Amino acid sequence: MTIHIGAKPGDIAETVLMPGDPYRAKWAAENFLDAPRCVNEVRGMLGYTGTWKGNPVTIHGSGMGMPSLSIYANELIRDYGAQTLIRIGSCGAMQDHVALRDLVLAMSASSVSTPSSTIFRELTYAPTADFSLLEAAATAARAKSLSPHVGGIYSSDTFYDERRDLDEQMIRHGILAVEMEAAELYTLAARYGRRALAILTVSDHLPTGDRLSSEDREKSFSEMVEIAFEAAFAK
């Protein structure tokens, strides 16, 4: 049991897909795992763990944006010993090429700042994906048929942010997309030798304004857990 996770030792299980919305995580284990039990509900943020394909998997959530994110993945890795972490959720496209429901998957997360930046200090650390939970992901959602934009995102700390002229210079770059969480889980996983993947789901369209329906938002979300567990476990 630590501060925010009121989880026992030998509940939350190595392998933790990590969605924003305690409530998505409740949605998923309920709907993919066998045998989910809730293991965590401190603060409303819920964790449950169970079976998928009898491999042990804890669904936790973690939250809105990088400081939220950076206390539960804090927690997963140092006091319960979760190795392979992989977001799934939501992410606005910034590119003409990147449409709606489209999925992309994170190389690299860019920020103005995360929770670690003070670590760093003059350094520009460049955080990025484990390349093998990257390359099964791919792998995985063209078996699906589908054709995930891999490459650079960019991770917000703010969610009405009025810099127009930065998201010009990032379109200007070849940045996807932007969201809120990757590029502190990616730092994490790299300084305690973890495995970290950002999966997103394209729900809004930041040149056009498009956005998607509650109804399409729920089908992509199973196609991100069903490839999250595929990259997870690949062999």
Ligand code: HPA
The other form holds:
Amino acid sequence: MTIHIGAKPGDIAETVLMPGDPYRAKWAAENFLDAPRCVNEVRGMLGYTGTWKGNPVTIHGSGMGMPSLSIYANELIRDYGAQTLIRIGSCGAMQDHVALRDLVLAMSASSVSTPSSTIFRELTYAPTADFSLLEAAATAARAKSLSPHVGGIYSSDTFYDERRDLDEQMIRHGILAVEMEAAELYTLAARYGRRALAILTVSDHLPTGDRLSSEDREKSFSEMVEIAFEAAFAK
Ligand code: HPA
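Let's see the other form, the form predicted in complex with the ligand, since the form predicted alone is already up.
What follows is the whole complex; the chain from before opens it.
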């Protein structure tokens, strides 16, 4: 047990999928894992462990924003030995050519700050995905006839941000989409020599204000889970 995770030693698999919403973790575990069992429910942050095609997998919520993800990713890595951590979640598109429902694979994640950023002092650290996961996820997506966007995203802890000029600079610099967790996940994975990737679906479109229906969100969530498994266990 750690401060925020009630799992026993050995209850967490080396491969961990991390949706933001703990109920999505439950749903994915019940629909995609063989023999899923609940390994954490401290503070309602649900985590499940089972197998996919015989491979042990944990699906654990991260909560919203980098301060929340940082707590769970730190404990999963440092206390439970997680080796491969894949965020599956939604994002807001920032470019006209990135449409609702599109898949975004985050090659890098810019941010104003992460919970880790103070250790870098005046240096601007560039959090990046693990290339083997990124490449395998792109291949898995294309095998499903999807055309993923692969590039830079922006991780923000402020959903209702009043500073529209920050969005403008991100858009101007080709950032594909905004979400709230990847930059810290990539930073922690790099620090501890682990693999990380964020697989995202566009749930809303900042330039047009369009949003996905909840039915479409569920369908795209299933695709992300499948791509995450394929990427994690690619030979
Ligand atoms: N901002 C931050 N995170 C998000 C958004 C957004 O507009 N849409 C989906 N996740």
